[in-house]
Amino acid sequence: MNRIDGRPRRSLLYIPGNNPGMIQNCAIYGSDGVLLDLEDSISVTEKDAARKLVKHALKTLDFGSVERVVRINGRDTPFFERDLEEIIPARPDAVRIPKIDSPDDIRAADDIITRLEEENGMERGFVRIHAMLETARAIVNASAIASSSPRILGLTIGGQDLAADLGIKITKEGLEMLYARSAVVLAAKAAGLLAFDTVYTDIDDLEGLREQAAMSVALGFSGKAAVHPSQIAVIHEAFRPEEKDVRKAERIVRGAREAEERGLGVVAVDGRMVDAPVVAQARRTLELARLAGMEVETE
């Protein structure tokens, strides 16, 4: 399913976190979540600033439905554990964790968040994390760290800095991460987790986005980020079914409910006998349908 905890996450928005504009208006811009970005976006004498605006902006903004991510330093910076301490008690919905590498780096992570929930009378488990993997030893390791925390919601590739890692070029095509991309869904599904993919960083080329989203689509993957609102729309197009997909499950779903109420273990639709993936399937399209704001028939 594209949701977890009920939320829609076809988008993710980078903000700079030292952006206080563009900060107050995240709950405007259509993302499905935003990504405040402590990170690449903030240089290393803006990284105390910028830290206090999103925390003084996850505890005072009304950001609507909007998800609230934040996108720290990694645990082989000297900002990382400052950022742990000064963002948690602000309640983000979660944190993008970048270079992660093992398990033992979402392990570091996931003592200090669940020490810091302790201290501020937090429910464990409260702050979820999305571990991004950027090197290709975060790749061949993907398994591992997807099953490393239950505090993990997802994982999410990071296109540029994999790309300087593998010695290759991004090209418009993607095809260059084909296989980073895929073993990425690949460990993140099989855990029961969320798969993100990287950004299209050319924001005048909404083709070539509209290219790579669908791709993003067909390998699987449940969001997209995005690093400027133009390109929200685009991707949430992708993520739209078909009229004739949508149509489809919900007889897929309407046989399965009939199924179920008269005492079958199986239902046929189409002349075609279905089963219970093939549901979950229907339901994913239903649920895609709805956030395009198409017509769907309720169970």
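Predicted, not measured: the structure shown is a model, and the values here were computed from it. Numbering follows the first chain given and starts at 1. Compared with the form predicted in complex with its partner chain:
- Look at V274, D105, D37, A238: the residue sitting at the hinge between the two forms, where one rigid part turns on the other, is A238.
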The other form holds:
Amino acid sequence: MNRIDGRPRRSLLYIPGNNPGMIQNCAIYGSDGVLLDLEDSISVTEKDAARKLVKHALKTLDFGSVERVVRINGRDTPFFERDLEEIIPARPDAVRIPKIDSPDDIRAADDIITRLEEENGMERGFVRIHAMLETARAIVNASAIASSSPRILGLTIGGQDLAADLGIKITKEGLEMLYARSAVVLAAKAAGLLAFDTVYTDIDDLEGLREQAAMSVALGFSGKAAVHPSQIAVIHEAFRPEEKDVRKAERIVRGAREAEERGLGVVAVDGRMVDAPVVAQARRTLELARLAGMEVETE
Amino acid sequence: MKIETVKNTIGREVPVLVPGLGEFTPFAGPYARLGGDYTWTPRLFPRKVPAPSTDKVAESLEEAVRRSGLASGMTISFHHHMRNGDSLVCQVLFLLEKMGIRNITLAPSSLGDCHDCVAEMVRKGVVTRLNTSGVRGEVGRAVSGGMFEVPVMIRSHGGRARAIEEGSLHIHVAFLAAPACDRLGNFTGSSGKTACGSMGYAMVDARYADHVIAVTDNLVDYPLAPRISVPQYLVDQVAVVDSIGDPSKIASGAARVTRDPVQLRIAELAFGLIRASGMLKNGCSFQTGGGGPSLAVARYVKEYMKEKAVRGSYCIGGITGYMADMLREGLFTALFDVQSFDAAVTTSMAGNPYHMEVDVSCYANPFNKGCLVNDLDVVVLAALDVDTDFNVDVLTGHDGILRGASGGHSDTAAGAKLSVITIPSMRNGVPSIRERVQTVVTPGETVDAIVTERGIAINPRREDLRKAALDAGLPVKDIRQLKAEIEKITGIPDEVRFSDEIVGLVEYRDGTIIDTIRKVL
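Having displayed the form predicted on its own, please output the structure of the form predicted in complex with its partner chain.
And the full complex, kicking off with our chain again.
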């Protein structure tokens, strides 16, 4: 089961929801998506202003091909419903909901979003959800959360809060989160969803980010959040496929196309049979290669 | 001052005669005088043969001024290598005021924020005319407010060297700040506590001024060694003062690559365009400045050259420590340094024979027998505003007030095979692409591309470049489309209101008048 469209989501850049200068430049930073933040980067006294600014930006600004995700406040806060009430009618591509502990949290959000979509004449299911898992309980419930709504696009791990919940210290290598990261990836992939990795907070240490982003790719994450535009290129570089994998993917996709043209149900590449998930993976590799500026044979 | 004007070839109203300044020729295209047929005759001025001397050190700066014969109505010059740390201009002007000298034409190579004293000296009648490359702060406001009776003359660096050599800018006394100087007047900018690097502007003034005073706060034993920037045979007197400037404001260590995401995006696109143009190959020459996205472009160029094992020919212009590093790493054969932008350069110039100090005529004078900019492959330039004809304004701000410098902008844009303007699409919410810039400094004909963070506009004259950029997947947009896109965010700002009164003339590098500056209402 795969409920994901083919958009690239290698990098998602956090933009404070109360910073008009940064919001108006969302289209130029080069990230695949932006996370317009109403939560952690916004103080309690600024919540109203940020919500209004983000709503206005979604309605009026041209974000180009950049995916527009709004990180709202969690269900455990007094801002949760108000955020949804104001943001959903402005038609974001998705909302990122923090502190998702159980399927109940998702269902609660889903009910509100569904009502708002109906009230505003939007197609049902238009707004997707990034479920943000940042407690031990959430990690344990990851699979149940992943399958709790068809609206969920992906699971994302919230590193800072999870570390606090687990009572552990975040290291540069990030090995202390290895199980949690893997659990999120597995739960997401099992449900046909995307998996987003947490941020690397030291914006001066691009080398450290490079190593952690390589680990994100190795573990199977679909993308990684960034806290500064300078991190985007490093993340994209990590997702750049190797030349030999690109050439192999080209052969697989070419084989699939030829099989389809000849009306064959079976695809053989380099003398071996390949099935549909492998073809899909090959297409994704080619898309990543194209995004990385590599020469790619077009279908 | 009400002056009769005619339209030049880019449609700007410019005077052909300005009372008190003389006759002028309207701009007729960037290459109109550069076809090889145009001739000019140097104007002759008598110069006094000095008595032989083995010690030129004057008792004081005041005594040096007295012995120079400087009198009311004359022209004095300064160089701006000390940048915002310069204190010599103000010291000399206050001294002239005290000595009762009035009606001076001030002709520095440029003025910066540290020269607000000039406005005061204008009010007091000490300075009545101004020839410069740039003005900022109080002086800019004074000019735009119409404080000068005679329009100020703005020249490019190359144009100033040309004007000095042909005699249309005749300097009676040059006051040249000298960070290290000996008793016979040999001086350099490469050593001393106020070291500022190259002396490129001072060299031309020293050669052509009637009288040259080297002003130093660091008198060294004779002979100054190992480097002499301006030799003793060009210097009449040496004046020793307590300080010629504030070293901390001359250069504050090595300039750093910007972290501003908008500027980085601009730099990334500019580099993409340069790469797409195919000009980054063995033997290429390159110029970029020290601020904004420039250094970031240099970083991309550096990484590219290292990765592809490209060895360039030379870099010119304002030199930064970053360029010095590229030289040291063997990415370029030589640096020609007319002006040093940061402290890291001083060591490089003093210790590396391939880091060469050149005078500003060699750098950019279009009328000599071969200036460096004319052989330049790629130049990356900044701007205050651009317009839909690709004209560039580096002089006037959004409020119409003078706050910039012509510098080497028009010289390098005309000379380089690829001239790229980098500019943020908006500043403080005001769009940077206008229907018509306030003041044309660099004509659109010499501009190949304008790079903003929201896309690249390529001059229709460069269809080849447009195709290369599109093939490289760069976001090329029609300049009007780009302008409209920006205005969707910013709206269209109200026009600044100007009177008809001309307060400044902008001379193109070839001596013709490209535009005028009007009084702001």
